[in-house]
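The data below hold one chain only, encoded as structure tokens and taken in the form predicted on its own.
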Amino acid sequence: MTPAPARVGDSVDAIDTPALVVDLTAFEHNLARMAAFAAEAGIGLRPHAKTHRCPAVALRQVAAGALGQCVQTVGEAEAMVAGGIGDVICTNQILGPSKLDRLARLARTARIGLLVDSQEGVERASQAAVAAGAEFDILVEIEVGMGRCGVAPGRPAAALARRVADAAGLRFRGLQAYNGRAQHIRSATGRRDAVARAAQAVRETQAALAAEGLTAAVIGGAGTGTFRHESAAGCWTEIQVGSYVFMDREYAELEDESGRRAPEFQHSLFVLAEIISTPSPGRAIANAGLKVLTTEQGRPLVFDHPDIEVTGVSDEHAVLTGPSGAALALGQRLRLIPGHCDPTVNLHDWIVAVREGRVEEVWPVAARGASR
């Protein structure tokens, strides 16, 4: 790991940029916004630990009411049972055997769970659970709209499911229902209406696994996007929300039924940068480019300066433009909002928590590279 890019108690302006920095006060409303909605909905509250991969971030949702966290590899199931988390679902398909051996390795104190979608999924984890004296709870993933991973919804899935409640060291838990894609539907009905179709085949699965004498106890799926449209749907028991700990620029767009946006969590995390160059009025440089960053889904946006814009990302640099009599001088410290808060954490070792214009916490990225 790189040196911290500051100690508890600095000022702001004494970390050094470029630094990955979380506002706590908006990183707290968040918190307790979503178990707030999660307490009252009825619904269980898994949070998603790519966002943050920071076992830091995952007690505080655990403390907040989380039933505990999910993953999508075995490296970040590692960092977060290591970190003090219980109860991990694995929300990927694992077939190699060194991974589900160390997954297994994990089940002997933590609940581990993970999905199938094939016979041999479930034949390669039952292999592995009984070789290291474990258990493992299996989701089966069903395909809702997604196009990845999953198998077909009705009679396909629930004969999966009976393959895993008659496998040794598997208990058939449920199923994984999430589809990624209505996340980043801009329109509030378009969501809404990716949602009712999962429903559907949600509910063609559970009159199937009745028809196989088998009830799924746990239904996995939503996120920040959509997961006030699972709740409501009521087939849904767990939401695996992850952005809305951070916020990026891409669910800040999305719009609400009035066609607005309209965010309901609050931006906390930012690349705080510096400007380095002003090379013309108008015109900075600043030292946060794609090794900080990602732009995958859009480029930056400078917070509290909208007559600023990044208009170019490169390495090591980001060059903004903004009106000829904009304050953009050498030495100015501007916090920007990742494009997708997920892979751009990946690219840090260290988040730095600040509250009033001191550093709280720094907290380290434990799962940060965690992709076996």
The other form holds:
Protein chains: 2
Amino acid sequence: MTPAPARVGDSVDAIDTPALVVDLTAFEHNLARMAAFAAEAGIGLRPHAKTHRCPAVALRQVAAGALGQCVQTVGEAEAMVAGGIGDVICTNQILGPSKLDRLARLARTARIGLLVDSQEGVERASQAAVAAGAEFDILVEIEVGMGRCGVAPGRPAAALARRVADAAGLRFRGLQAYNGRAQHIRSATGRRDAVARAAQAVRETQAALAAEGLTAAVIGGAGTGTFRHESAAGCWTEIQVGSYVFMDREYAELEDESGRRAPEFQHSLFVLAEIISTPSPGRAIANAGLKVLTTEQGRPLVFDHPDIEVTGVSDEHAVLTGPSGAALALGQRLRLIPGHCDPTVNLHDWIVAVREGRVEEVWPVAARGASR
Amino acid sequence: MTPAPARVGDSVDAIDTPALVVDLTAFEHNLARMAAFAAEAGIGLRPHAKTHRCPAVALRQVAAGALGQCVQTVGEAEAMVAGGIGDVICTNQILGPSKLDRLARLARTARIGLLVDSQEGVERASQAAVAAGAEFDILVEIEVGMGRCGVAPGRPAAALARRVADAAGLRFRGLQAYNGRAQHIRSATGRRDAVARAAQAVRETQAALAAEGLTAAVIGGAGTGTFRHESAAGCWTEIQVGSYVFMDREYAELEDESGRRAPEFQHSLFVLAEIISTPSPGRAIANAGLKVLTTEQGRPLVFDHPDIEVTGVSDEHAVLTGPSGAALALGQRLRLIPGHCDPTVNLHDWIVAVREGRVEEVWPVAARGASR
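Now show me the form predicted together with a further copy of the same chain, since the one above was the form predicted on its own.
Full complex below, order starting with the chain above.
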């Protein structure tokens, strides 16, 4: 693990760059806003730890009313349970026997769920749970428009649920109905229509489950781009939002029903960088590249400086273009808004949490790199 | 640091997935081929550690005749010196006082170089070297077509070199003339023309240095896409190639003089992944996404299966499309060729080095995350 880039109590000017920084005021606004939404809507909130990989963030989400966490990998589940989270759903297909053994060991001391979309998945999860003397909650993952994992909705899903209900060591808890593609449709009507189709698939599956004598106590899904639509649809019981705590460039570019960009969450996550070269007026080079932020969903934006554009990103550099002036002077610090927060956080060992110019906390990204 | 995904002696089938794997036969072919080229051409070989961040790789490059290593960050320099590399050039502008102090401490026990492109850079490097009782080698970075850092070639560069030569604690060693853009021009003639323009800038600067009574003992630059051109130009003394040891998708797509893709280096680096869901015939989902490989220079290719295409990549998943059959069956393992090797390696704590179906070594990526 790399040394932390700051100490509690430091001025923000003393943070070594490049560093991942969270503005606590914006972060707490986001936490509170989503918690209030879920409470008012009467829907469960289970934020996704794939966004932060950081127990310090997860604990704050749970303190604000979240049921627990979602994770995507066994390593993330281990970090969350070790960090004090007692209720975790792994929203993924886990097939490797050694991974299932690790998950089953966790299930001795925490409530652990996972997804299945195949008979093989049911059998392997059952074997691991029985061997560990533990039980898994199981959600049957149904395909609702994402084109990734998931069994067909309706009778195929209900048939798999029956196998889960009959398997030793497994508790059939419900359905996973997540359409990641819907999160990234820029227009609000496009997102709403995609969720409506997913809701139809859920209802069809609920009917098929009823014919099997089964009920889905949990229906999970939704993300930062669509959670209001899933909540309004009435069939989901838990929203699995992740990015709302940090917000990245892409989510901020989603449009509301009137076609405007009016994000209800604030950018709280930044890569703090410093200008190390000023080769010509209006052009500068900052010490933040592909190893501290990812660009597959767009280059970063420069916070507080909409007139400065990131026109290139290489391994350790960002090329900045804008008007000549102090913001592009040697040694100047800038906050970059990542294009995509989840893989960007995963590049860092530490999140420096700041408020009003001071470092208030330094959080380890405990599950950084934990993709196994 | 995450647990290693394999142990020495394991069968490759026992490697936990997703994992970063190096095929030693291809890796050694690449090492030997570049070393033979440099020896025959009579040019220095200083491979770039930003590609591998791994002392085990660096030591093999030095054993094959390399002068030492290039690095891009102070953290990489520390890892290389700690790993046994005694001659390191940081091919970057380092301005932060605490970073320069760390670099100066290294310079007490290893030969350490760095770049400058500003008077401020000269002054700060000098102060740090003097304070530590050490000396830095200094290369003046000139702009040769990259549009990133670098002082203008010719007299501005020579004037800065004069300041270096006159500063306490600094040895003027020469010029850095690297055009990263040239590496990525697909056509051979385009790459050759770009290098010819860079060579002209170098010669112009050499003449200006002579007028100052200075000589550039070292002229550094070049990369895997262009090193033959820089060598043929006659003015570079060291080639700073990185990707040749691993090869990624993008470098393999460069064309030779006849317009063909005929890479002289082999793919040695792979992300080993496993199929975790087979939702429909000819489509499968593997457990390798944006947290184990980067896609900003293209999605990965599937090694040994040109008929299978990666049609989507999310945080922990790759969507594979191809003909139905065993290669897309549940549990099947596939080797993915990353789009861009440098940032992909930086996602991993371990490189599993394999030969003929067995794990021969497991290398820590000691400088993973070391961007400060």
